[in-house]
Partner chain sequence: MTRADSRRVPPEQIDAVVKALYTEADRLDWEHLSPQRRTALYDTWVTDPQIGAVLTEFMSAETARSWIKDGPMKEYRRARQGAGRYAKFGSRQGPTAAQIVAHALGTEAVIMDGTVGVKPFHCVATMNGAGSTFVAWGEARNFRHLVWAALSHLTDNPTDSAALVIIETMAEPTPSADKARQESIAQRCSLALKYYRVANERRPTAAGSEQ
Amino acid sequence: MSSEPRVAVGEETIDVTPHPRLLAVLGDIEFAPWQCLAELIDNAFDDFLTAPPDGETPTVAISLPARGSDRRDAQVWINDNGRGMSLDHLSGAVSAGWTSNARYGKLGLFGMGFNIATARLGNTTTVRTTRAGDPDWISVTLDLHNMAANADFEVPVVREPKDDLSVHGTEIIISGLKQEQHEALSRQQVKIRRVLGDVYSYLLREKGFSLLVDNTAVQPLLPCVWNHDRAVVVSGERIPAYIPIDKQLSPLLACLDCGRWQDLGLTRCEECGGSNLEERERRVTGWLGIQRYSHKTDFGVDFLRNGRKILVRDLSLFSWADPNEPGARPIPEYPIEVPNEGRIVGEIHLDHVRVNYQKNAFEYDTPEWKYAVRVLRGDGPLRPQFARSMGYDTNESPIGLLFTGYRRLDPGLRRLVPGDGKTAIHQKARDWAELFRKGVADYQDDTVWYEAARQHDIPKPTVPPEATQPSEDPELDARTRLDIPEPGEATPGPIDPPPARETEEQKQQRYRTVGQVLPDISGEYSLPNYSTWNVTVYALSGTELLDNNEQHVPVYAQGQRGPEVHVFVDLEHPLFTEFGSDPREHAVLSIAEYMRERRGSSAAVSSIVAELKDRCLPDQRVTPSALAAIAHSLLARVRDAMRPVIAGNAEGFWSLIGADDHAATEQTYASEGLDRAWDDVRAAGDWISYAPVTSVARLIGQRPGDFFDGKVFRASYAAFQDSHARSLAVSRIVGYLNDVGLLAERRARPRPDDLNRARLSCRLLDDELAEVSTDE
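Would you share the structure of the sequence above as one chain, the form predicted alone?
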């Protein structure tokens, strides 16, 4: 007789139907207010993608509670002009876990979004829907409190006759708002509108969908990138500022039930056993490029699925983790230079990669995501030298190329960064981006940014010393001054009648035609009590500038129609060429004077200038922190240029710096927490990147022949036969370096003269740097 326990399999069952309280519990899942709205928008947009309304703009309109509303009366409305739903479709749409969507090709995915979103916002939701031709609206109301109290999932259906049979669409009304949701929804309309414009940017601009929040159209956040034909050249290679991406994978079968990809030829999903398989293409598409401005947070790559952004300005592609070191932390590789701002952006569509239920992340362990990462940023580090040290070839992926060409923010066309002739104008470039996004016509293409970068590279006007010195030949000078013809020249013929006098308007038009706009100091000037003026500053060369009294002046400001003001600056006026005055300073001075006169103010012009600079020209600041950022960037370039020389005899140069500098170099490297072995860094000569400025100056002083004559600095050295001349050449460069080093360490005294000297040293050292090709 067997002693094994018997398992009875009978007709008894248990009911696992969830309690209606489950619907309310769904509201505890973390969803931001905009995410709740997005879940409801997704359902409408899915319908638009399937069947856009005939002859109408596909539109979703959201109404939020007003700022001063009482929570007990507050409601959220979401209306769309989609096809509407039948009663069966409506029944499924409000049931948790039901979805009419397959796992690919739609924004809605899991059949829980409606229930989570509505339960998160409030306790009562009414859905009204109708199709074209239906005689009435049908509606249901889900009162979560009543359903939980009565333990009943049944809800009555209400039918309301329609006046117009052609009406179609769906309306969702959420009431009984939760306290925190009411607070957010009633006070953050602008923020919600901005976030939705970002998340649905692609669908709004490419599909023609319309999204309204409180009757105000949501504007798609447009990418402010350089024109597609812009490029820079690094080490002889042209690197475009815009790289299209289109990489197609082999097609596979998609299980539309569980979302897993299956090999072709299967009839059932190996994961869930379902037979709902469909062959679908898998592609990585979109673009990567360079933004016209840099920013501390506003950069990165957007990843989309079916037109909705899942990852917004994601930075994961800019870090690298060693795959041979389990648990290794990703090492950030971009941006790492001062200022710590980035500008690589992109829009990548991954319709074939699965996402999580909150739609704010992809499933990163899937082969599809890992393949996309390899396509976009490659396998190895972005930094070439670091890549080689880790056993990888130079990273030539799209991200790798953009990193090589644009990681630096040096002003000018070499790196495609706007500048003012002295420094980069990052804040101005960001201000212009705001005008781009406001739709101002002059800022829709990249001309303003490009011109600022181009003008930065134009050498400043200089006057040959002989032009300012009196000639030793007084007769020649007098002849020249009085325009007396040389002996033997032909006798002038009959004198032509004098030309008609140029009108003031014609004169200014001539100045505008020959002048070049200085974008860094052009723009809006606004002060309390002084109105707002749109100022355009034109720089003239080779054209004598006359005011309305026919006097030769260095700067001339004239009002135009409305708030427009044009300022003309003669760059060749003696005030600038002989006395070294700054044309931009005098242009701002004339703007201040103009504003004061128009206001009838007795305020000192200097105080108006100071306020204008503080409010309208933040990039012009000569503060220790601003100059320190410039100094850091400049020293990084010096060290980069020196590295190939140092690598030629790394240990030899290492021995030339003192014990204190050895310790300081090692401490800097250790403090950055890099994973590379210090012995390798030292052997390769990369230690120069972490050496203090005193070491850099010491090396140059001890081995100038290795760094002058175009190797690192343009200055001549070997050609001098006189030892004192050689010493002067070295002292000059070392002096600049010491000033810049003090500035980088913010040890420069913040007196105006000290700051101006530091700024001048930066400029002079920058001018001395040779065009050295570095691979990193």
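Based on the form predicted alone presented above, generate the structure block for the form predicted together with its partner chain.
Left out here are the partners and the other molecules; the chain alone remains.
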């Protein structure tokens, strides 16, 4: 009944040694199979960090029971080539609650990991260990059933002579596996390897540790981020896509008994009174950056302690909680814009912050954790407007900067998002990340992603001036276009043999050299019942495209070796410049035709195109929901750009939009549940962010002078003397806006023509938007 562990009555004491059953009970603690293995890996990795084996790759080799193995025979082995242990050390290592580590420097923290992990996996654990120079292996076996039955903590030590004195290392062999653990371990090798590759990514790639599961190396999960020199410019400020972090804190004394940090100069721990104090460096290091793809869940910051990930893809730094309102729920701030995908990632080392015993969380109430949060994301909200309303300056922390530069996912270099000239190609960017992780050479650096972002910005083919305004000397013009040297400057002609006729192979080589790969529609094309083709699409400008019959064609698909197919598209063919057809559509069409021909299929080309788009080009989908996402993001930019103007006379503009729109604006604000007083929002002009599109259009219609001429839209207004010209300029923009509004609110009729019209309006409106420096 007593809660005291030890009660002294005069000279008498009672013994509170627990029953050995306790060891088996430790196995009831919830640990996933990979976590159990990780506990045992940590012990070895700790040793490697202290003293890497000389001339050998520091290796932990795990052997799991085979699929379909008999549970009674099945074993799990965890072998390492660390230094091995003395008998004393071994006896400590298998005793619950004991730890050889100076507690707060290492991965193995509590001295319980070994007992929890092994008891969770199975009933019997043998540990064999030997150090270089020892004459034998020493081993002990813990049989939890036997120990409990005999109420005995004593286990015999077995010695086996060694052939080679230089051998060193430790082997842990677990048998008598529990049913559910046997199931999981024998069937989930691939999954276990993947999780371990994520959790130990840093140690595997930076420290050269090797982790084998069933003789196959665990591959470190590599961060797929933009090259370190990439950047975007927002409001004149260059924001890099990679921000190194290295913040040193003043060193403090760590209590090696309880883990508490305290000021230098103390001789006893203020928490536990222990004298085991050691001065330790404290740093927040690592990096934050932007992933080459966005994702609904696969983004966020990894936090590591001594090289092991404790928090994986953590999103807590993207929320803001008001410190003045204890218990207030943190408000998520990223990602909040459609399509609600994130791409801020990072790898932050917090070796000095304490973690819980499951090693899946830090101790969030410690000053050390709070300091790290402040260094990385600052004190205030990320959204500038919201920050201001809560009384904070613009957030200039590393995460604040990345938020400003990269929270939007508009295609093009401006935001560093791959696109296809029409829309962002998020799915394609994710598919490429798969190839990056598989180790495919072309996808290791960010060229493919960068090219797709760059090409998105290149204007569509327009009618070349020479087609409409022939120059004085048509011959000269053709020469310039085809890059033929002037007659005078040519190398002496008579000596040259007449140029040999270009072979088909040479011609294609020339096309490849001058063409630009269109990454968004290149890649694997595969359909059931058809072969799989690796297609590369080259876009050519200024080079006439000839097929193998010397016919001038807009698109030309040619099979290469094996499954390679090259498609050449002449962007300046009249089909595109005069009839406005989409070069990408025709490239896909020619791929479909090629596949159909090679298969000898009688299916309609159109049905093949449809299937290809469905399976291989999901980003091109023009569904109402995909387009609504684009429209939303565009409208947010329009409203942002208008805000400074509105702020100039908030009440005046408010009075212009009418009662219905007043109600709608207030309802939108109320439904978002923000804390700021509505009166303040109205007075500051921030109400525009919540106003319906109809009122946005109405404001522009009524006060065009405030929004045109580069203030929000590029188009001229004031310069026109003619009132008809003025109204034409306004109605054009308002027309686009109404289309975009219908799309955003999904009121557009889902007919292809309507959707296409709306999509074009998005594009045209985007082109009209002036490059305004907004504060977000």
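Just so we're on the same page, rigid core means the largest C-alpha set that superposes within 1.5 Å between forms. Positions refer to the first chain, counted from 1. Here the structure is a predicted model, which means the values were calculated and not measured.
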Handout entry: Residue shift check between these two forms, rigid core fit, P519 Cα at least 2 Å
Key = no
